[in-house]
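One chain comes next, on its own, written out as structure tokens in the form predicted alone.
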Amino acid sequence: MITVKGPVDHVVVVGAGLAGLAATLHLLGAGRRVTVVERDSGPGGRAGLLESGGYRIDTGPTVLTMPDLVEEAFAAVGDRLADRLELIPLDPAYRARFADGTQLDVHTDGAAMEAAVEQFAGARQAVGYRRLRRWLERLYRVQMRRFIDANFDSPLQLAHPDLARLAALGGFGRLDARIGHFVSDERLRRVFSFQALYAGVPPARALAAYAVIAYMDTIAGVYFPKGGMHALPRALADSAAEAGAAFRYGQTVTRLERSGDRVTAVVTDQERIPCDAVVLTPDLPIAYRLLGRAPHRPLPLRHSPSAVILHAGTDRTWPDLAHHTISFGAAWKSTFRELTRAGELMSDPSLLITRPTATDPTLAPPGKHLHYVLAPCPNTEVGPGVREWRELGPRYRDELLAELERREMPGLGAAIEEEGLVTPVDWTAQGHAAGTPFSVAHTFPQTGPFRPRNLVRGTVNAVLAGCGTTPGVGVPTVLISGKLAAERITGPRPVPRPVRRGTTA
């Protein structure tokens, strides 16, 4: 593995999002001095917090899986997740509701899920689910350490027996077809393939290897931090600060000072911070601008679809909603064509509705409720641009309200007390390329060793982290990206055992 050469005693991490905080903890655990620069007034990045009218609204991801990766970050400095954060396992992980009026609770416990599938779709589908679960477990074991939690210097690193194992599992086929090999019920196929949207590729075109996301969601389990998702970056930042990291909040990086091919200082709008190495976590266009160059690629980068998010603080709730409810429209394949090719809004939308107060009522005033609705939409490269969205946003908000009232949430409009609408206009203003918070799509030419690397030629002591680089989009992979960036500076380290501070291992 290629690592940063020369002195690396003091590292500046640009960005206190999940990737930057993970990198910081792993660097601290390796004995480096770390300064974190963040433009916002506190940690979080995409996983931010909006407080309005007594509601505590998570502005970023709402789904947390693979808590062992969080534990690993804490353990790097001898800390423990349990001492920092209360994680509540969700059961069901999701509730899937379909246009025909049926619904299925998705359980991570195998026996419970098998029973639910049998009741929902019959004994034959339950047998298929059991086979699918075993396949997902094998797929995860083959991929995790070799293809996900790994720094790539060359595509030649793929030449490993695990590649043959992945091929034997059908990982290079198409996701939808592979899921259909186990379960034929169209509704079940959606439950185990909609995750491809996280990767920015329709299930009919996505590699079957991306079923590993379904493993994370439907087998490894979905969790919610008490206090909301923003409690996660806050806990990571507190741990890092106690372990010696210096945080510079409210400062925007304006440029990098260089001496030849080395970055020698990070310059903000308030100070100059000398450094031996730098970890850059902003979206790729900002990182490349600071570095003064973007890697040449034979084809331009393709970005994932974007999303419109409606935050609604209400004076009532709808008890049929789980913590996470996926409301599927009748359309499916045409929906992905609209999002990724035609550049059109979903004519029959599938929506993620999150009700965090179902698990933690303290996120809203007493007797009130918080709802988060995510509607995928085209990014600004293939769909409406920022100028169009300024006019389109309020109109689409009204269309979403009407659809939600028709489906799961009658009377929603009249129940709203506090509201926030986020569109590609806002994602663009935050510096996200193509107006999407989901960054670069996971097409084959943008996956694994073909994804934008976390090292950039021409600068020997700068490393990238975040969802645009290795390994990709999602809370688990972003945490891994921070660890991988740290390893570019420190070299690979054995996985630490969690140790309570003040004790000996």
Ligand SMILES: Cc1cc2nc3c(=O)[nH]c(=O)nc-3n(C[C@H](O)[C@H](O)[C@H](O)COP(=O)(O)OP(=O)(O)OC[C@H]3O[C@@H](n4cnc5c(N)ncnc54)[C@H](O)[C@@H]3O)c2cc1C
Contents of the next structure:
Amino acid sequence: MITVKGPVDHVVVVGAGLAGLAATLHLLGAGRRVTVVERDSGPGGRAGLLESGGYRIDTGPTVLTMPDLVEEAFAAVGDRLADRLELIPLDPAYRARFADGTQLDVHTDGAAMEAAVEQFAGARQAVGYRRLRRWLERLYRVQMRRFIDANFDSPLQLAHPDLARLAALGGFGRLDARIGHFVSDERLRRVFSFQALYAGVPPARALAAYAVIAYMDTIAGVYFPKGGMHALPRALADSAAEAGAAFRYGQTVTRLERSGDRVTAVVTDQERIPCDAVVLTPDLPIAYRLLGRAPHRPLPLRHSPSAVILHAGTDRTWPDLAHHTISFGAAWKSTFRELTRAGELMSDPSLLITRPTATDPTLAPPGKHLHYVLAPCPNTEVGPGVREWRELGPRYRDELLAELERREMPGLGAAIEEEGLVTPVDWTAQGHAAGTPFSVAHTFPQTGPFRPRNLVRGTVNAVLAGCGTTPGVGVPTVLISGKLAAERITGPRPVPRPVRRGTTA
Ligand SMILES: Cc1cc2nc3c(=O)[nH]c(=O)nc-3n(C[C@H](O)[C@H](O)[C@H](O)COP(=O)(O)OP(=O)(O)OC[C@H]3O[C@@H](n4cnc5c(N)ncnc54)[C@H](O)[C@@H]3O)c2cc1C
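Form predicted in complex with the ligand structure, per the form predicted alone context:
Below is the entire complex, every chain and molecule, led by the chain shown above.
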């Protein structure tokens, strides 16, 4: 593995989002001195917090999976997740509600889910689900250490027996077709393939290998931290500070000072911080601007669809909503076409509705409730631009509200007492390319070793981390990206010694 050359005692990490915090903990664990510079007044980045009218509103991720990656970050400095956060497993992980009035609760437990599938769609589909579950488990095992949790120096690294295993599992086919191979019920196919949207690609075009997200969501389990999702970055930052990291909040990095091919200092709007190496976690355009060059790519980068988020603090709730409810429209393929190709708003939307106060009522004032509605929308490259969104936003809010009232939440408009609307205008204002917080899409040419690399030509002591680089978008993946960036600086982590059966320490 290529690592940063020369002295690497003091590292400056730019950005206290989840990637930056993970990188910080892993660097501290390897004995490095770390300074974290963050333009916001606290940690979290996209996993932010908005406090308004007594509501504590998570502004970013709501679905937390793979807590062992969080544990790994804490463990780097000898800390424990259980001492920092209370993670509540969600059951159901999701509730899927369909346009025909049916609904399915997605359980993490295999037997419970098989029973639910049987009741929902019959015995043959339940058998198909059992096979699908085994396939997802195998797919995850083959991919995780080799292709996701790995620093790539060259695509040739793919040439490993696990690649043949992945091919044998059908990982290079199309996601939707592969899921259909196990479950033919159209509604079930959606439940196990909609996650492709997290990767920014329609299920009909996404690689089947991306079913690994369905593994994380539907098998590994979905959790919610007490205190809200923002409690996660807050806990990671507290752990890092106690382990010796210096945090500089409220400072924007404006340039990097260089000597030849090395960065020698990070310059903010307030001070100059000398460093031996730098980890850059802002969105790619900002990172490349700071570095003074963007790598040449044969094709321009394509970005994921964006999202409109409606935050609603209400004086009532709708108990049929689970913590996470996916309200599917009748339309499906055309919805993805609208989002990714036509650049139009969904004509028959599929929505993620999160009701965090179902699990933690303290996130709202006594007797009140919080709802977070995520409506995917085209990014500004293919769809309406920022100027159009300024007018479109309030209109779309009204349309969404009408649709929610018609489907899951009658009386929503009258129940709202605190409201926030986030559109591509806001994502653009935060510096996110193409008006999307979901970064570069996970198309084949932008996946694994073909995704923008975490090392950049021309600068020997700068490493990228975060959702734009490897392995990609999402809480689990950016935690990994922080660890991978740290390894570029500290060298590979020691290979755990095999434990021999039958021996005692
Ligand atoms: C609305 C939404 C919903 C999501 N839902 C989910 C979900 O349910 N599950 C899931 O797994 N993932 C989800 N994601 C994705 C996940 O949250 C992100 O991929 C992840 O949080 C990105 O982390 P990051 O560290 O790469 O980037 P960021 O969080 O953006 O961190 C980068 C940091 O750098 C700082 N910065 C930028 N420029 C500068 C500068 N010049 N100087 C100093 N600091 C700077 C920024 O302020 C920011 O704090 C969601 C994201 C959003 C936005």
